[in-house]
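Single chain ahead, written as structure tokens, the form predicted alone.
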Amino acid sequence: MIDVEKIYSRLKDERVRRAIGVQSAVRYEMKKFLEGQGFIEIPPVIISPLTDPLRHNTYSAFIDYYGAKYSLTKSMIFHKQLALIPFEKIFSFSPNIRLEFEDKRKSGRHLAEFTQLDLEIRDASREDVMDLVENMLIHIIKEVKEKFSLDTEIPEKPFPQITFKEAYKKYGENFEIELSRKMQNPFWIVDMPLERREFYDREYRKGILRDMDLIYPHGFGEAASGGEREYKYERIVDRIKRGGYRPEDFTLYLEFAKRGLPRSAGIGIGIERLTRYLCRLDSVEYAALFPKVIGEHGI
């Protein structure tokens, strides 16, 4: 049952009103910054027969439409690669539907519906994307900090980096949140093992991927995830098989790969998570006007 009183109360919550104001300014500054860097904005894809398989389980979100099976978009990863056929640099404010299980409910970072700033650059390296994101985040914080009286430090470049292997060895399975609590500056986790990520992230040493996660300090956790992409047909097929998938489940994507995909790198940045960090909110549910809280009914 939908709790109308709870929804109405949230709409009157000053935290929500302020957060949505900050979020509006963040979107404006992101768009301004990226267009100044030569990016073009593309429309988001809401339903498609092609979407991110993810590395963790979620409830299925499919639509049968005229006999075709469409999935609600989990991320625009494949569409970003295809968009680089006509364009060099693209971004999109992409709504994502990930019907998470209840174990994510208390994280403060997960919603069943959220928005990512998805960007991708043709012929770019991981380091190109990391440098871009660092500059963009510093720009955003400088622009919105004073306007909204935010208690957010302006980060210093370059952001610290630590490999997955180093972090895991020192802090164990919960290294991300442990490091997040210790750090005073946003930082990067790089070089994830192959089994932790999907087949589209490029393997550059045996079992190690050219990818990265941006982590916020002060316990706010993961901010963004990205990397360099596999783009050669034979390597994509090999990675699909090694990931435990069937190539026939990705026939459409492989047809495009046969014709040629650009070499690229990119990242997805959670808008609600960034808003939560900037506003120092307990949960991303206060960074959305109509949040789809895991385990609850929303509107």
Second form
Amino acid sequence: MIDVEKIYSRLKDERVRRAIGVQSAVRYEMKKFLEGQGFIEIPPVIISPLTDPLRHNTYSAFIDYYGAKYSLTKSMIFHKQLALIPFEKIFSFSPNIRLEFEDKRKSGRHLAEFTQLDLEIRDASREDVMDLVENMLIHIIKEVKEKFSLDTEIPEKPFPQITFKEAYKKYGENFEIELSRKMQNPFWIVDMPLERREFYDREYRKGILRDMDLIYPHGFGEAASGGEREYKYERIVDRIKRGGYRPEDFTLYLEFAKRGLPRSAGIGIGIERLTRYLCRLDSVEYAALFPKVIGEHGI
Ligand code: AMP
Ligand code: MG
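I have the form predicted alone already, so could you send the form predicted together with adenosine monophosphate (AMP)?
Everything in the complex follows now, all chains and molecules, and the chain you saw is the first one.
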């Protein structure tokens, strides 16, 4: 049932009004920063037969059209790789639909509809992307802090780094949120094990990936995920198999991979989560004007 009263009162909620103002400024600063670095903004893809399989399960969201089966975009990862054929550096404000399960309801970080600033750079390393994101985050906070009287500190560079292995050893399965609560500065978790991530993140030591998550401090948790990508056909096939999938289910993507994908690295940063962090909101639902809250009916 749609709770019209709740949705109507959200439109008068001062927290939401402020958050959307901050979000608008954040998007403006992202675009300004990235175009200043030579990036091209590509339009988002909303439906496609190619989308991110994701490492966790969501309800499926498909559209049948003239016998073609389109998925609603869960992430633009494969389109980013293809967009690097004509362009060297690309970004997109990419709406994602992920019909998350009930267990994500109380996380404060999950919506069923959200937007990623998704970027990808040809021939880049993980470290190139980390450096870029650190500079961009510092730029954004500097630009919006005063205008909106935000409490957010301007982070210090370089952001601290910890490997997945070290973090897991010290804090166990809940390492991400435990570390997030402890830290005062955004930080990176690097070198995820293969079984925790999708097949497109590049493996560089047996079972360890050249990837990273950016984590906000003060308990706000994951901000972004990225990495270097697998781009060679044979390696992608191998990773698909080791990821427990059948290559036949990725025929279309593999057709493109056969013709050649550029080497690249990139990252996706959740816009609503960044807004939540900057505005110190209890939940990401206040960082959206028409949120699709997990387990509720929205408009
Ligand atoms: P992923 O590659 O799955 O980590 O997604 C990239 C980024 O998108 C994450 O780091 C989050 O900032 C954001 N994100 C992912 N899933 C959601 C969700 N259900 N609701 C809001 N933001 C999300
Ligand atoms: Mg992630």
